[in-house]
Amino acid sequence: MSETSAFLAACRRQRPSHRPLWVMRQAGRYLPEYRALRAKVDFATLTRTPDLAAEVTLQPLRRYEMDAAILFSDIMTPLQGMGVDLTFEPGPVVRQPIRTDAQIDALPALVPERDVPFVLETVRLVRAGAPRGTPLIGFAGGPFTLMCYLVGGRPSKEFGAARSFLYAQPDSAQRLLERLGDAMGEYLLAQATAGAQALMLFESWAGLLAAREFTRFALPAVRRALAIARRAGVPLIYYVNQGAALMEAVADLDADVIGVDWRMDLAEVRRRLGPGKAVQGNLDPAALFAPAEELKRQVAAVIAAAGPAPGHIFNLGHGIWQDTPPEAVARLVDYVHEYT
């Protein structure tokens, strides 16, 4: 079933049986069954224990008829596998920020089978247990996003330390980004080898960059990661948050799908990207708090903006909010599938 799924068909710009839908962060904290499990286990243990991580991945598939599953993990997990000392408080905090050439050179290459075997086992468990043959998306953090945490040391709204690092030490920044690009490429490839049927690179913070700096620094590392992941032969998705100014820069990227946040009209996105890319998005997560009829109008507006051409995967423009009512997600799934 998965090979002819609506989600995989849309990734390949084929015409699916219906408009496919999944939700970023659909496996997680808005679900009462997740919170019940999380009350017994800390977050790091949850991500590193395959049967528990698989259970969380599968929870939304049992509740809703999502067209894809997204692996429950964290973008920082492979960095821990590379020996980076970090904790979650609740966001990732790197104990010794990486800001020197010596620290960059000391970062080992990632060997996924050795360094994050529990992630690959989670992939295998999900593939074995996914209801309705629902395809599984593996993922990694974008190189610049990971650099923001490694250089800055902790979450931030502006990541001033990382952005100034690009200007103050451009050669060092490029070396770090290249190393992260190669590591995330190998990480994605290993997830596909374990059974993931699509791969997604989340660039949460590259939208902080102007197009010139994005093209100079972030984009080459993304190309490195995707070139390695492309060897898996599965669809590749690239999501850049706050990326309205970057659409032309990613138009020729070797990704099958470009994920779009809610700030930009999908018709305009498709015009800028051209016919060679599928798009994913882009309902505002806040719209899930609207009354039922208003939510239905918002869904219709997104679908209308995406247009009738093949290659649209319905999603939120960013991760689902923690306090989102689960019944609103049920309405969303129903509206998208009914409408299309």
Second form
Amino acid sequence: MSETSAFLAACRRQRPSHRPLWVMRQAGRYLPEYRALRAKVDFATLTRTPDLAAEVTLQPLRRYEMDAAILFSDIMTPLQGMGVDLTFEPGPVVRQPIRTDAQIDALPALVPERDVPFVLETVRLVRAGAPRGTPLIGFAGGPFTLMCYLVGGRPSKEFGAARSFLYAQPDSAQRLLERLGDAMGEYLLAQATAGAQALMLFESWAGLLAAREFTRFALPAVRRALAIARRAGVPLIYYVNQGAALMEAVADLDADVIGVDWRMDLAEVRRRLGPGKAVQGNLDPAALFAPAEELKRQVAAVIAAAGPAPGHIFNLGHGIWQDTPPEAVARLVDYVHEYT
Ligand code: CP3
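Right, and the form predicted in complex with ligand CP3 of this protein, after the form predicted alone?
Now the complete complex, all chains and molecules, led by this one.
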């Protein structure tokens, strides 16, 4: 089957009509129209109100010719649905960090239709309202990344509590990760059933682990999530932040696309992953602050490194910064389109 969407074609390593692009965190605080809405409604309420969440999802598509939409939600939203008491300040803060087997065993399985119906309704609304037939990406947090917040309790640079938990209580860590893997698999599958046309796992804190611990702890839970999500029949994307030491470890995952940060050269990434994977990335979000000519050179460098073979989705290497000028994103979209 050949795809009419450039994004979906690239996910499947078919030749797209042009090099597709979208931007991680494209719906959010760098957009004045998002800030205007946020001035009236807090973040958690936004994520739980389908017509508002759908509106925010569509905001970047009205300004820019993005090739994909990403659901407006948060990686922690399904955990709230599982009864975890947390607030966004603005990063997620968990009232009672998880440290014991009793807490892990008390975590219920996620039943998306019951626990997060508003997410599925948002998916349906976005599908009905997306301009130009733009495909929608559903997403979840990678199990290890979720564990970092659940065990650590709040955003951190090193997530020392979560990492030491792996070594101090390896069996408990594994149990928690398995549970999260299964829950996120069901969550992704439900988003696809509601209409999401691709599914992405964000492993934002993968780079905190050595390849050995990543392979022992994080990967088995990712495999569980992907095995469940695979039943949806849509492309699966695994984003592995700071994954320079982890490319061989993720190469045989059952994901169609591996997303990477800006520290790696995409030519090398493609070599290490082999021909069976598409890649997504990887402009430094900081490059959006460059003068126009320099931004253009940076875009050209990413495209050159990715090479002419099908299977590259242009993106940033991590989420867009909230102080990014919206005009820089307009230039980025133009340059990617010009080069392809
Ligand atoms: O446009 C999109 O990408 C969709 C929305 C989206 C949000 N969070 C909205 C949000 C997505 C895909 C996420 C994923 C997410 N959340 C990740 C993985 C991606 C990454 O950036 O690494 C992580 C680690 C989180 C956890 C989280 N949630 C943090 C660290 C923060 C605060 C700091 C920040 O970067 O914004 C949040 C809150 C959050 N999630 C906001 C938004 C727009 C800000 C809340 C606000 O409006 O006050």
